[in-house]
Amino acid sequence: MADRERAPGAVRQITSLVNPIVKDIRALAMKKAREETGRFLGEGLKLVTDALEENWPIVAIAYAPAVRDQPHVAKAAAAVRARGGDVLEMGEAVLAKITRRDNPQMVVGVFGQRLKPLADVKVGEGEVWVALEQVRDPGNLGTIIRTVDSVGAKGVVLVGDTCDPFSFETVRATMGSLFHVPLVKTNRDAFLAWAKATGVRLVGTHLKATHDYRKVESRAPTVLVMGNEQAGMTEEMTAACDVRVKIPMAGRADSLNLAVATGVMLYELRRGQLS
């Protein structure tokens, strides 16, 4: 993107739907393109601002002519330019094509991906991480990342074959929390070996558990383990949990949505740290 005849510091105006830059950005809707480039797309000025505040790598900012003179947009564009990123002014039709929405937000950003190595994760007393085994729904993943941020938990470990945390749907659901919450990707064997070596407590939810989720001691270094939306945790992960708990229900539903259940558990585990 940055190599396509862009003068240093210049704002590139793009009106054509077939512009090669538009093609490159639009391709980020596909997982293969995200993996090959190490980039992803996010919509909204808030996401760009959050990324800048966290010193996240930003490849480009694009905005509609209607907002070019807004102070916050101009400030964000100047910050992206100062970091060597592209500043692109695009018509609303072009932004709609990029975001695949009829009414896109007037600002989008192209960001570099960032993952934390599992070996660098340290869970201290009173701290909570979340491990998601084979989560498949991008909306659930994004909502969980946002909830982790909200309760002051420390990060999310994606275990096994999960949906992409940098997909457009996931990023949108995080509402900017993606830039505040460290993410780790690993397989189950590596995760269980890490948990054993570090001595963290694994707390998992299970339909057949008898332990009340409201009676879990909250000071121990904890990783909350949540399973797949349909199947729950694998047998291996279930067996590895130090504590298995159940969230009681009084109605006729037999289970909770994954993001809702994770939120319930996180607020309970963090209750002593929330005022």
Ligand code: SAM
Second form
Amino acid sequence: MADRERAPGAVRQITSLVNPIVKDIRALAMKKAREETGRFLGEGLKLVTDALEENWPIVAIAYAPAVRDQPHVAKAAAAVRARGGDVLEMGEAVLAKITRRDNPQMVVGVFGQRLKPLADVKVGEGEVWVALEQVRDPGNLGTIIRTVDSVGAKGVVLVGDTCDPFSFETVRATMGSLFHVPLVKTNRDAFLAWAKATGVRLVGTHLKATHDYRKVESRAPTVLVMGNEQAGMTEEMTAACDVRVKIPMAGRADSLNLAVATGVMLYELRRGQLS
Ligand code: SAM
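Please show me the structure of the same protein in the form predicted in complex with S-adenosylmethionine, now that we have looked at it in the form predicted on its own.
Following is the full complex, with the preceding chain placed first.
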């Protein structure tokens, strides 16, 4: 946080809605502020605990006086303080203001953003990563990150112009999985060059594909490629995939929701590993 009112080790009480710290945290709802600071906001004690478990950079924990004495809150606050983060106590009206919610969570955290370089991604035998080309819906992205975590897939590559994985909406939808799933951001050319160099198999999903999604061998190191909500995968990405598959549909819908299709694919690709 800014150096204002800095008192290392102390719990800072914030009661004023116009306190500059409140303004700084509230601004994290905007992408520009997140990019400039490299920080983001997450709501709920579970998120803070998940972040601490994974050693994520944590800038501050803020909580309402009503939960101050709860053992899990006190433990999380002590851990944040031990890592040099700020501990802020703020009334519910202040928490409502920074989270832009009428009924705010009693605990929130301010975290540093963390992305993995594509060059560090190694996909092993029996492992699956997910690549999302131009995903635009924050709820879809958060749901996919949560599903990747749930099935034991290894991470998510954001390809091209995508929504921000650190937006309020995406972070909420991940339910804490954001801290357990490595994220990579890259462009299509770099992604395809990396795929070629590493020899990973690209399994693309396409509505015009004829190959049934249940007929894909599941042990090869795999990146499952999913397309944009409106346009699907680009032609270049579609052409570069080693195999293109379709999930059959029987009703009148044109397609499945992106996050649902990703879930169906992941459960199929991970079937042998899930008992
Ligand atoms: N109009 C787009 C199109 O023609 O591709 C629809 C895109 S769909 C809503 C978003 C993404 O979800 C697709 O690019 C694909 O990755 C996946 N998807 C949705 N339904 C699918 C299905 N039945 N089979 C395979 N992939 C599917």
